[in-house]
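Consider the single chain below, provided in structure tokens and representing the form predicted alone.
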Amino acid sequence: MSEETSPVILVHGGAWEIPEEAHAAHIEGCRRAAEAGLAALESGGSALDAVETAVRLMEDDPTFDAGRGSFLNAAGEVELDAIIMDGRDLNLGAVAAVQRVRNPVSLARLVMTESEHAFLVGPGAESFAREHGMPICPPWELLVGRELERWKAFQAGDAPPAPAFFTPHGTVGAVALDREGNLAAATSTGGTPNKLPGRVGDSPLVGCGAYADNRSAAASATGEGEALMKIVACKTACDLVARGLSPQQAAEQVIALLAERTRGHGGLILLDPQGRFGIAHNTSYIAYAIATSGGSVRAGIRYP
């Protein structure tokens, strides 16, 4: 490209009934997250290491389901899944069901860049990451003591049901525009809550947990992955930016098809080679931070 186009950096960190309480920790999160994807963009970083930097922030913050802090399972275990992709060349990576990696978003990039495979899961992941350097941590040390009294209030059967969008999904993600005019994208979750072990939701799926094509935009989504992957919700949001809808315009159908064909609840975040974003969620709450060139952040609980 003969000019240099100007980086953004835009991030989630989940759709859903975000306590009052937990608000200041999920915007200050999202926050640090977005100040430190621009500080890889503004110092000639591409997008994929933005939003790998990013996503690597919120999986090492207890505060979001995703790396240390996630959900545990019905079997009390942590099962984590990631994705991240390159919209220069379509190309990917992602994991799903690991148990000793701190970071899956750097195994998703690790399987992308090292392998000639795009998906890799459970022990097989797991081992991939010791072949090739990345250290391996017990699984204890991705537990934190709210989601052990989360799992043990399961197990009694003491926790409430609630509608869909009440139940945490912390889901984070990254999307992100360099200067050389590329987009990347990633997603990382540790899933819900209870799930039975071995479910993977819509979070390392092409095209639903995230998506990046220069062509057309960069997506990642947050919320109940059953219903997410039943719309393919990135890739479709990026389509139709590639017919002529707006980032945010783009964000608010898939979001609505969402509830339309599915009654699902979640939320959307989406950037354009233009630099133009969009955020949509039908849930209370979405957590987020957008950082553009110059140091500029912004970061709320709810949009708009």
Ligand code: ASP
Contents of the next structure:
Amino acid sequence: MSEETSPVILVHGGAWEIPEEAHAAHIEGCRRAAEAGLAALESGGSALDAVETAVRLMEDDPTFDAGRGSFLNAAGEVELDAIIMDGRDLNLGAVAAVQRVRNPVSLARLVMTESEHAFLVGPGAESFAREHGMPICPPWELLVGRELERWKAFQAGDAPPAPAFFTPHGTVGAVALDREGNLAAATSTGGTPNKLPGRVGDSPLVGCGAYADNRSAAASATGEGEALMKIVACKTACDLVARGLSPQQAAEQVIALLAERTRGHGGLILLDPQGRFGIAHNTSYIAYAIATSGGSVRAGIRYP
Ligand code: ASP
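For comparison with the form predicted alone, kindly provide the form predicted together with this ligand.
To see the whole picture, the full complex is given below, headed by that same chain.
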């Protein structure tokens, strides 16, 4: 019988200037997600099941900019983006600019498994969800008062101009390693506050917002999408692991590259097939949690 790998799941809840009063909710949200992902892994679930489970929980948690609680665009609408990727065969599914789906990560998985395509957007993605029995929700179900107030401030011109990394970024993501040694990654986001309708960031773009390959690593990114996509952050990080860097070294190198080449800000989580992980960011904070076999969970807010 082949030896089993020890399962690991690592999640993030965004990298930005997380206000102190929101630290506890971010830590708790990440902890719950990692615990649920680990439970899936320990009951024999795949890495894909684990990242979907963890990201769904964070999409349902209004603390984060994903699913319910997401930022509104300039037209006052929620537009959600997500991706999921399987490190076994590089299969992936992604959706962008969906407005009526509570759990875009599950829709991304449905695109991966039930369509001949990899990426669906807007009304087409929502029709696909409906045809496959996924519940469609009225857009207001995804809206929370905090975001309505933020949107009103933007419309009134009251939102203070701030360096991009001070503006909220609560994207969520997860990377996991299952007992069979397979890796998976997922990322989900409401994008950036007051974005133009139709704007898509790095999150659902393969290699930018997430990547997973059993031969190298699994990665999920967060931060300024327009910058992260320029360096194809997650694929770049996985390639560095394939070239022999540890996940921590690779994550740090990608964030250094982000700063040097784009002056952008963001964060990255990375996990390799041995269960070694890395977390790096050039923002004030990143919220994360890691759960390993036996139920050990560490959650926190990391400083640079
Ligand atoms: N990367 C996301 C985007 O640009 C935002 C974030 O990570 O918070 O849409």
